Structures are given as C-alpha cells and as structure tokens.
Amino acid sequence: MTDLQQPTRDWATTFDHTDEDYAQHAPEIWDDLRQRCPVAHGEAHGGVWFPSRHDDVSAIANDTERFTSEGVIVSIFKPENLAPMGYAPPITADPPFHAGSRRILLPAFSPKAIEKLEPATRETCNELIDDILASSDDIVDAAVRYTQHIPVRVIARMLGVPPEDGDRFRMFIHRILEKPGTYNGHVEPENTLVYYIDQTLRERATRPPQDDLIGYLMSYRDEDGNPLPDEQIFGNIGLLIIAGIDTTWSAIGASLWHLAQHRDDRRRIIEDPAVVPFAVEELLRFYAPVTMARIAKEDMVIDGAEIKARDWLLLPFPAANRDPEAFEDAGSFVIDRQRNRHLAFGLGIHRCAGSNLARMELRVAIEEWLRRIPEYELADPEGVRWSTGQVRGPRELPVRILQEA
C-alpha cells in the first residue's frame, strides 16, 4: 500500500508540495483532490491553499486585482510591500509596473532570437550524448548526464557567463525551489545567488558592454534616456537563472521518462517529423513542470475554501492540465492531440515570456536523443526520483541503452 492510499495521510488537509511523497505521486493526488476536495490546504510553510481544478487555477491566474505576484515561491518568509516590482520582475511584478518590465525582456525571447540559439543547443546535446556513448555504460542517469546540463548551458550563453557556473546554478535552484527556507541562515554569503549576481554585475561594470543579455540590460535606456534601476537588472538575471533552467530540464527529463516507457511514441517521433510539434505540446501538457504561487490581497471564498488576506495560494498548472473538464481524455497522453490549449506556460499577464526558448530546448533535446539513442528503457522504475517543490521533474533517471531492434 502506497502512502497515497494510507488513511493516515489526507492531502486535502495536510497538503505540502515539498513532501517527497507528493513529488512521487503528484498526478494521483491531483485526481483525488479534484474529485473530493478541489481546494486543499496544509499548514506547512505558514499555511498554503492548493486549488486543483482548471477553472479555479485560471481564475486566480487572471485576477490581478485580488491576488499579488510579489511572492511566487512559497516560503515561510512571505514577501510583503515589494509590489509592484517584486524581487524578480516581470514574474513578481503587479500592474502597472509589470507590462513595461515584461516588454523590455521580450526581444531576447522572440522567435528570431531563439532561432539563433538552436545550433548551439544541438551542439550541446550532441556533446553530452557523445560523452554518454563514449562511456560504454549500458545504464546511465539521463537526468544527471543529459537533461540538467542543457538549459544551464543555454542560459549561461544568453547571460554571457562562464558555462562552468552551471554547478552553482543548480545549487541555487535546489535551495530556492526544492527546499524553500530550509537553508536560511545556514549558507555562507559568498555561496548565495545574491552574491553571485552582485559580483557578476560588478565585474561587468568594469568593461564595455557585451552582446548578451546582461550587456543588453546594462545598456538599456528608456525614451527619456534613463537606465534600468539596479534592482530591476538584478531581478531579471535572478529570474532567468531560477525560472529558465529548472523548468526546462524538468520538462526534458519527464519527456525522456515518458518515452522510455512508450516505444510507439518514440517511433512516431522518429519516423513522422510532422507529429513533433504536436508531441512537444502534449509533453508540455501532460508533464507541465511548473506550479506558481500568489498571495491573496483580501478575504474570499473559493469552492467553499475560506481564503484570508495574505494567505498563500499555489497555482498548479500541471494539475489544471489534467482536468477532464478542460481536456478531452485528459488522463491519457495523446501524441497528436489537435486541440491543446494547455497551461504549461501559465496564462494571463504572467504567461511565460520564455516559452519560445523552452519549446526549442525541449524539441531539440528530444530530437537529438532519439536520433542517437532511439532504443532505451527505464533501468530501475523505482529508482526515478522526482523533485520536490514548485518545479517537478526527474532528478534521478536511470535508463538502459538498448541495441536497435
């Protein structure tokens, strides 16, 4: 009997998204809550509400009047009085500041800009696969040796920082997203994200602007010739490191996990290039990695749940994507699903500005893996470990590389 089945744990009243059991069994928990208690609650992290239905998630995400985005990562250390900019604009920004801060970043994530990054992304994928195949290991950890490196290198290239800083990025992500608040006061200042960004900006200020995102932000001037505030540049860089890496490697990892278990889907992608765009969208729907958060501005009632002002609410886009009220045959993976308005990138004013980048990385990572390693399977299904927190994806993914049939 799994923990989910045991009557001692009722996720409706003891919800905690950082619990290991939740990470391993999230889809089953979403289905259970949606049917009997659509808005769950738990006292962890100072109290958190968890709406599981598509309609509720959509309504909250689109409501900037009654909810603030100044806190998007649940922690017992709740942000206050940071609106309208927040600590990582535009994702933490409220109107009216939000629109301008988002507009500044959009050129870096346009289709044309992302297209220029694709060759280097393919090169990265093939370098990683070269190392895997050169090792002659039949069993490899696809998360550790492949998925977690791809977005790290892409983001490092975009920012213009050394690719070897990737290990530090992963450390920051683990602390902030997987175990929020756990390390507070227990980390040397020089090992924090704040220190890393501060030192990077100090160093960049001593030399001419480079043709990268940091250079763009530092050189930006508004119509009146004013530069961006230092805290906005700082927040933009922090956002890209935290939100642009873990999210994508989780989506890639979950996709490889799925394809390891579904040979027909692998063959369809390999043999039918026309299905690839649909497959990418369905992988994003079915394995959406990101759950965002909001803070209520006022008292309210949602599906019978009495929300108080300043309460945390999670926005589980992955749960919304499996709601049968929103998607036909929602609990099944349909590789060529035609109607697929999923919420993997959120919705409303905070819909992910980096969606073009994430799609490209996911598509390229899958294409190159299946081109080089068309036949593989899970080596130890019980050994797959999913991350806790607000971004869910495989952190350990042991697969066995097979000879082609």
Second form
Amino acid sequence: MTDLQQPTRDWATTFDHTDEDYAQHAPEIWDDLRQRCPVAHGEAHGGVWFPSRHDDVSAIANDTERFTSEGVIVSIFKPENLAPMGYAPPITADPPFHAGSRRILLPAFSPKAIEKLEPATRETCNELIDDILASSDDIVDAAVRYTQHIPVRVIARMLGVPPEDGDRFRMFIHRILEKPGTYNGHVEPENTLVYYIDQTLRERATRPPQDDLIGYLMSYRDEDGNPLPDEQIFGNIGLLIIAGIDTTWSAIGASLWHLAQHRDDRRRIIEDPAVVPFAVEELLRFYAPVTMARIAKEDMVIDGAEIKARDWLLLPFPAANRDPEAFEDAGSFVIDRQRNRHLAFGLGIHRCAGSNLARMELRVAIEEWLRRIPEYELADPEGVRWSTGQVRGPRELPVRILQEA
Amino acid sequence: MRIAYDREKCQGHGRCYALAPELFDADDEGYAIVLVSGELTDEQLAGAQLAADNCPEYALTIEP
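Having seen the form predicted on its own, could you now give me the structure of the form predicted in complex with the partner chain?
Once more the chain from above appears, this time first in line as the rest of the complex follows.
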C-alpha cells in the first residue's frame, strides 16, 4: 500500500477520481483511505470530498435534507439553482419534486416489465457472440465487441430509436462521465446529447405516439390532464441514455474480467443454475460500477472532515461495498454469499430506477457468454484498461477464447 | 415467526421477490408485496430470512 501513498501522491489529500492511477488501483486506495482517512479530499474539479466508509456513504445517501442531488456528476461546472428538478430528473431531483417524477418512470422498469425484455436481450447477446465466433480470432476484445453493445441496444429498443444511434450514445457518455469538463468548447453542437434529444423529440412530434418509452413520456398526462413539461421529458430521456449504458456495460465487463481469472467461479455458474442469482449479486457488490455525487447544502463535519455548503461529495458505493465493517470477509469474492445488502444500486429515494433492467442484462450477458464460451482467459492482463471517473469498468478487455461450446 | 415489512423503508430494490418469490411479489412500481400473513412454516422461514438478510434498506425483519 505504501507505493500508493508515497512518493507521488497521498490520496487522502490529493484525491482525484479522474486520474488514471485511481482507475487502475481504486480498490486498494479505498481500503487504505477507509483505515486512515475516512473522508479524503482533493482540490481537483473545484474541490471534492470522498467518504470511503459504508456508514458515511449510507448516511449521506439517505440524507436529502443536508445534501442536494442538483449535481450528481462532479465537474468544475457545478450546477446551481436547478433544484428541485435538475437537468435529468429524477436522479438530479430533490424532494418533494423527486417522488412524482420517479413514479412516472418506475412502471417501465418494474420486474414484470423488464422480464418482457429478456428474450430480446438474450438474442442481442447471441448475435454479438455469433460475430465474435465467426471471426475466427482467438483473441477478442470483450469490452469492444461484446459488453459495450448490450445496454446500448437494449436502451435504444426501449426508447424506440434506431439501434445505430448507440454509437453516438457512447460518445456522449464518454464526454460526460469519463472526462467531465475537459471537452468543453471543442464539441460541434450537432454532436451533443442536447441536440440529439431535441432532434429526436421534434421528429417524434410529427408522428402519432409510438408504443415505447419516448411515446409514453410524450403522451403522459397527470390527474388533471396536463402533459409533462418539455424539460422533464428532455431530462428523462437524457437520464435514460446516460445512466443505463456505461454503468451496465461496466458491470458486465468487470464480471467477465473476474470470470476470466476464476475457473472455479465459471464452472459453478455453468453447472449450478441455483447459484446464479447469488453470483450476480456478488458480482454487483464486488464490482459495483457507480459512484454518485451530492452537493452539501450546509456546513457540517463528517468523520472530522469540515465540509462547507456547496462542496462536492462523491458517494462511492463500490468502496462502501468492500467495507469490512459492513460485510463479512468483505475483501473476498464469495460466489454464493448469503447475506449481501450491497449498495451497487445506491440506497434511499434515489435507488437506481433501472436496477431490475441492469440486473437482467448482467445475468443474461454472463449466462450467454459462458454457455457459448465456457473457457477463456485474459489475453493480456496488463492491457486491461479501467475507466476513469464515476463509472468504473474495463474499457479494453482482450480475452483469449479457449473453448467454444 | 412472521414477516414485518416497512413500506416506508422499502425502495424497491427487488431483492426479496427475486430470492423468495413464493413469499413476495412486486407492485407495478417495483415495491414489495408480502404474500403470506401470520406464522411462517419452517420452509417459509428460510426464504423469509434470506430476503431479510439481503434487503439493502432493512425494510424486512423476521419477528416472533
């Protein structure tokens, strides 16, 4: 651990989640900080606090009085005066506006609604695997050729936009999440998410409502017969594009990375279907991709850290998930863990609205990969590149296929 | 033993009805519905305990 503290930097005082070193060493950094500096700080991005203990992360996630969700992606451009809706409700919304905006979306993501998407998701996975196996390459990049395409295609289908728009979604996401702020001023307006949504809604307005999520939002009427405000529809669509894609692709990628290195876990999943629900939750605990953020609404002290009103705080669910105070044998991957109250999807009123979808995609992606490619290994362990920013997962994942089913 | 469900704490994580569908269902928004009332059989108790042990919000408890 000393090599992480010395001599180049001390993560407790120069924390930066967008640093390549953080991306490569995050779990070790969390373990180190949890023990000696439970709320780290860094000056980057205008100043950010980083609590690493489960207790603090849970308390902040549940405290909508002292923290606002007006900003959930740390950036030098700190949102202000956007409450209560924010730019992408309900994730950026605060009470009391939050509950109503969330209730509109929840039915589309309920377990029963998501079940209906499972056959098409399975088909998508198999199309991608068909292409991989047809290419006769024994080394393939599983992130580039498999994981990144799955959530893009599922979300495009849910929204009712052409599947080929997915490539543009990945570009928006890379800019917004992986390197926040750094692309400012260099993007053509027609290559922005705002332009994309605007064009999509204009085009949809010329046609009768379709039976998809955009159609649902456009034709939604409240009890008094009022439509949703344009900015709410706009924000909802932005959220669905941003929140549901690299998050899920990161979880699938990290899971395939883990399984590539653990033959026992691969065999267990293939041979014992009853373990699959437990394995999926343990993969979510151990490789939770999402770190959220909040902005403090007032001055306060947390574990000795003197936080000021309007300061950014990161909410690292992945770090909380590995806290030994909260999980037995927290640092070990236990494929059939029986007590697993993990926070991969957050806690409290902002629990990931798409969690049922993400869980289904992760399960199906792993099941189909292992069914068709039961034996594979990392082709270049050093060549695996983990993403920077608030969504953690492998962006390059070269694997060698050892056996096709 | 019986299931105590706190609707105020439930945030619709869906762990209970995934782990013990014989005891829990989900409403249209994904919040839990407890399907059994009263005393649990031994077999039901195992499923109920599993659901409670995996609820991130501590919305489920098993009570005498």
